[in-house]
Amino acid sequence: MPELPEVETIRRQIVHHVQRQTIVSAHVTRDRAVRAHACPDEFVQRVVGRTIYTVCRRGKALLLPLDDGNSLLVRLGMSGRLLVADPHDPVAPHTHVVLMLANGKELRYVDPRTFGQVAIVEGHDPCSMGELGHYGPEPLDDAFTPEMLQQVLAGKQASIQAVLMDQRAIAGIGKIYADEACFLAGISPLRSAASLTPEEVVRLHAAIRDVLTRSIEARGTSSQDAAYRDAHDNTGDFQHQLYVYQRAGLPCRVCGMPVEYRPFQGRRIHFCPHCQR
C-alpha cells in the first residue's frame, strides 16, 4: 500500500532526523526483516557504526547511503512503516528492526504482514543495485515526458493496470494509483496498454504526474485495510479525494453510476465503465 506518495512523504518526514547521524546500536526482533542477509547479526554488524548521509527514494523503495560507501535498503512492502521516535516512545507491536541513532532518536521498522525488508546493499547508486537497477522511470522525473510513457506502453499486450503496476515499466505505482490515474485519463485499465492511441498516452501522462503530485500534497494514502501511516505515525489525507479505489459499489463522483469493482487476471481493479473507455 506505500506507494510512490507515501514513501515519499515518508521520505520527507524522515531525512532531517537521520542525515549525517550515525548508528550507534540496532536491533533486529524478528529475522524474516533482515531476510536478504544470513543472520540478524551480520546485518546488525554491517550498519552498527556507520553515519548516514541522506535519505532516498526510488519507486517505492527508500535508500540511505551510508558513509562505507553501502547503502541501507528499506522496502515497505504493504503493511511496513517506518517511525523516528523517542527511546520512551512506545514500542508498537511488529517493530522488528530498532536502530538508534546518535542525536537519541530511534528508527522504528514495523511491519505486521512482514512482506517488507530491511537491508544493507552495496553501493550508492539505484542503477547498480539488482532489482532496482531495472526500475522503470521516476513519473514525477522532468525526463518523464509523454514520449517516454508511449515507449513504455508500445508493443505491450498486457493491461494497462498491469503495465503500470510493474515496477520495471514505470517506478513506483501500485494499485491504488494505477486504478486512480486510469480513471483520471479516463480510459478502461482491462485494455492492452498497446492499444492507447498517441492522444490517451498524453492524457495518462498527465493523469499519472497528476495523482501522484496531488497525494503527496496530502501526505499519501490511508485506505482501511493496513493503514498506512507516515513517520509520525499519522494517517495521510488523498483517500478523500480517490475517485474509484476503495469505492466499490459507490456512486462515481463524476457520472453518478456505481463504481465497478471486478476480479480481473488474480487481482481485482475498480474503475467507472460509464466514464472510462
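Residue numbers count along the first chain shown, from 1. We call the rigid core whatever largest set of C-alpha positions still superposes within 1.5 Å between the two forms. All values reported here derive from a predicted model rather than from experimental measurement. Compared with the form predicted alone:
After superposition on the rigid core, the Cα atom of S25 is displaced by less than 2 Å between the two forms. With the core held fixed, H16 shows a CA shift below 2 Å between the two forms.
With the form predicted together with the DNA already on screen, would you show the form predicted alone?
Only one chain is given; partner chains and other molecules are left out.
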C-alpha cells in the first residue's frame, strides 16, 4: 500500500504539471473508482471546468483544491497510483479515471484492486473534512516532537505497531515504515505503546522521521510485488535500504540473526529478535 513517502513522491512529481491547470474533460471507465458519487456523470460534471490550485498531501491521501471551493480527493488504497501522461502515451491497464488538462497533459488514476477512489469533497481544509478530519499529526511536521509522540503513546496498551499504523494517532505510516522505524529505534513492535521509556520515545521519534525522510529521497518503496510505481511509472528505490520489512528468514543486516515475523491484522510484523527489545 502506498504510504506517506510514496504519496509524497507522487505529489511532488505531479504538482508542477497540474497546479493552475483547468480540467477540460474527464473520463471514467469504472464506476467503483468514483463510488462516492451517485454515478460517474455526476463526478464528471463537478470536475470539468474546474481549475486546480495545487496538490497537497494529508497522511496517505492527496488533495487537489479546486477553484469552486471544493477539492479533488485521491485515495490510492492498496494499489492505486497517479500518472502524468501525454494523450498519445499507451494507457496502462486498470486506468479508471482520466482528467485532461488545459496544458495538454493527462492525469490518470490507475488502480488494479480498486480499494482507492477519486472524489469531489467540500472545502479545502482537510481538518474540516469528514474523510480526513480525524487524522492524527503529520510525522514530518515541525510540530511533531518527541513530546507529542509521548502523548500519542501514553496509556495505550495496544502494540506499538498498531498505534503507529493507526491514522487517528499518526497520519501516513503503514506497514513498511512501522516495521522499519521500530527496527531503527531498537524497539520490539510487539510491546505495548505505554511501555516505552522517555528515552525510547526519543529514539522512536528520530527513527520515524529518519526512515520517512530517506524513503522520500529514494522515491518510496516498491516491495516484492512492485505494485507501487511513481507518477512517471517508475519503481521506487527504498526497498534496497530496508532492514526488516519483507525480509523474514533473511539475516539481519546488523547482527546476522534471521529476521522474524508475527501475524498482524492479516499481514506480518517483521523484526529482529536480537536488535529489538
